[in-house]
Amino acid sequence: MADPILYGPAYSTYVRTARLALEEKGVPHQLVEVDFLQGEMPEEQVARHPFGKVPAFEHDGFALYEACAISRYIDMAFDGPALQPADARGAARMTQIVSVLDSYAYGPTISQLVIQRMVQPMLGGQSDEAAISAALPDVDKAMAALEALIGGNAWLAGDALSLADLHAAPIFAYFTATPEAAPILADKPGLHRWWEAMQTRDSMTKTQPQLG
């Protein structure tokens, strides 16, 4: 059986989510870098993903796109520790958290705060402080929702690592590198405890992107 191939840039949060799943399952794989940060999405990637996004995935002739679908496939198709709760409530909680991250956390946290605070200066531009200020209430609201959901659990969806954690970790890796993160997380001990544990995992070290 051929090793799976993941298409997308290592710096993408969604690509990293899929890479984290592969690493947590111990699956040998190939990452084909697709860089679009300073230009349009290459045509070959649009052929893999009709909406011109990343990641795309291929395994033994089976093509797939969208990080949530890819990570679930990885968990179900390969041996290794389960990354999805077996019980109905745990699975529902995991899905809820992934939805919260996609629908309410990613936009203000990555597309607004991180892009303005980190990416624009890296590309030679200036941060839009008004855009950052406008994003912070929504960032805080999303983080407060996650804090309420984690409660006293060791991991976001329960007592075992799940795809919810792998979906959140790449977002947190960038978020916590901004100066705005510390005051937002100051009153969220559950998320602080979770991030301390998450960032030390081998899968996080192995998938650390190189920026700049």
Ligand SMILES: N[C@@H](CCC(=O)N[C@@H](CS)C(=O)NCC(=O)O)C(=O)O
Given for the second form:
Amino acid sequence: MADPILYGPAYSTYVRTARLALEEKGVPHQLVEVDFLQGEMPEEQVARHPFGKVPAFEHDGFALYEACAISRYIDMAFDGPALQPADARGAARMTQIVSVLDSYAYGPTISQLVIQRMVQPMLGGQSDEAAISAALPDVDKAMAALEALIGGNAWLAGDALSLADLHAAPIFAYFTATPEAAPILADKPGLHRWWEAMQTRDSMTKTQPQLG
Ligand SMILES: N[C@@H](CCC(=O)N[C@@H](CS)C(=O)NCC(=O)O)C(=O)O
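Cool, the form predicted alone is there; where's the form predicted together with the ligand?
Below, the chain from earlier opens the complete complex, with every other chain and molecule after it.
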């Protein structure tokens, strides 16, 4: 069987989620870089992803898009450590956290805070401080929900690393690089402990993006 191919830029959080899954499973793969930061999404990527996003994925003629579908496929199709809890409650908790990240955390944290604080200046523009201020209550609300969900667990969905952690970590990598993160995380010891542990994984080092 051919190695899987992941299409997207290493700087994308959702691409990194899929790469983390591939690294945690130890799956040889190819990353085909697709850059969209300086302009439009390239046509060949829109052909792979009808909503014009990254990542897209292909394995032996099987094409997929949407990071959570890709990471679940990687976990189930390849040998290596299981990245999804086997019990009903653990699996539901993992799915809940992935959904919270997609629905309530990514938008305010990445699309608003990180884009304004980090990406706009990198592209030669200015941060929109009003947009950042407007996003912060929603960032805090999402982080508070994640703090409640992790509770005393080592990992977001329980006592083992799961796809929930791989979905959250790329968001945290950018979030914690903003000055707004420290005060928001100050009263969230569970997330603080989790992020310290997450950063030490080889998969995080191997997928570190070079942005800027
Ligand atoms: N629901 C999609 C979201 C993917 C997504 O938003 N990707 C971002 C990069 S992290 C993207 O493609 N942005 C380009 C754009 O919106 O034009 C998934 O889970 O894969």
